[in-house]
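One chain follows as structure tokens, the form predicted alone.
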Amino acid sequence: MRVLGVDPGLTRCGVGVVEGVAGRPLTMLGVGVVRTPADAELGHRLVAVEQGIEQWLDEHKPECVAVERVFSQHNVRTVMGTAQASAIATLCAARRGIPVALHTPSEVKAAVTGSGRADKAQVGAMVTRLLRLDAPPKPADAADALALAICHIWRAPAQNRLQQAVAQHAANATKGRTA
């Protein structure tokens, strides 16, 4: 499985590519950052984070993207543009047919280190490991990105069979009401 991560921001947007499926060693196929300068107005933001996907997505491949999802934040105006980024992601990869698939941020941490509440410092660690880097990638948002893509890989397997196993039930109920 190949999965095109994406941490949202509009001034940083990390994306990272990784390759594997679950109980193997993975293998990262790339890592960046789509930058905007926060003075630039918010359309134009918008429309180079919308190529930088785009540019990612032509050149990977992917899948499937993850895509950090959104959580409510002190800061509204942090939220929005992580909202903002988020969509265009979402946005990218549905116009290409490319399942996405949303994860909070504790459950990435818990999926990499081990510990929902984990810091910045052990998910850039525990990425390096895994991927067998040199050292972490820089920005934080880049391991964050490489990070999701590693969660999904673990968890689209368990995820699958829960929704078939609830797709079975449902079928089976109907059925039983037919009958």
Second form
Protein chains: 2
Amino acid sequence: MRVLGVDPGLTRCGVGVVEGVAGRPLTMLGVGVVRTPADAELGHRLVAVEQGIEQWLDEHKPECVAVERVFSQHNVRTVMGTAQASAIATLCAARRGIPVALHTPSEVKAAVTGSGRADKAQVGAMVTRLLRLDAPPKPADAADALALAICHIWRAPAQNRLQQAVAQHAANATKGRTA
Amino acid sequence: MRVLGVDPGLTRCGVGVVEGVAGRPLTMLGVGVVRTPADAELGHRLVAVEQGIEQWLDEHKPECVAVERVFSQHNVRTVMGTAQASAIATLCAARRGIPVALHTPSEVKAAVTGSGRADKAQVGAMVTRLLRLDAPPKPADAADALALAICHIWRAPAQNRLQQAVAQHAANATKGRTA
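Next up, the form predicted together with another copy of the chain in place of the form predicted alone?
Below is the whole assembly, all chains and molecules, this chain first.
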């Protein structure tokens, strides 16, 4: 499974591509940051984020895009930019029919470090170890994007089983009604 | 000046096109709502909003798009959807090189009713009167989109004068340095 992780942001949007399956060593295929100038108009910044994400989708053709689920506990200005960048990434993927999965920051931290309250350094250290890199990816947004992709690869089997169980249950219920 | 007003939202995104200049009677060219099903996936909803906004831009070719500036005082769930729909509308306009103006809800209310704390009914009544309609546009999101467009037409001259003054000041400062 090849996953593009996106840590959304207007000033720095972290992107990272990881390939692998749960239980096997993972491979990093690319990591980077889509940047837009803080003094540019919002519209221009969103167009730049769109172009950046499109390039990553073109180049790596991921089967899934994992985006950080935006929360409100941050300060308002940041949340707006994050929500808007996340909307653009989600739009780009959905237009291509690529499924989009959302994971919360604590789900991502718990997946890669074992603790939902791990700090940036811990996440960076584990991403470096899990992907067998020479040094933690910089900036932190890039490392977070890789952590999102790893989190998705590891959580996907459980999520799929859950979805299948729900679908099976719904199918049985329908059968019950039509019988 | 022809302005597309957008009251952003994922479930109901109000859109309204108004033509005119400050100090003259205004004309409504179109009003409607782009809807997306609340139970659809976020990605599909964003693609549907994009397609809806694109249709309005294609049909009416506005010179400017006025979008409601998103605030945080609403509840969190609503703000996220609003920020995301607003990002899509802003992206669509910016991709075509159409300038995007943001106005706060109280600026819009103050522009059309004289009070920044007017209620929905008052805004609807004034939009009806100013555009010489037979009845207030429904739902309220559609009326709000028209109010945004009206607000922009009325505020634009003052904003342009301000921008020109700032540009003039900057030009003079440069001249002073190079003289």
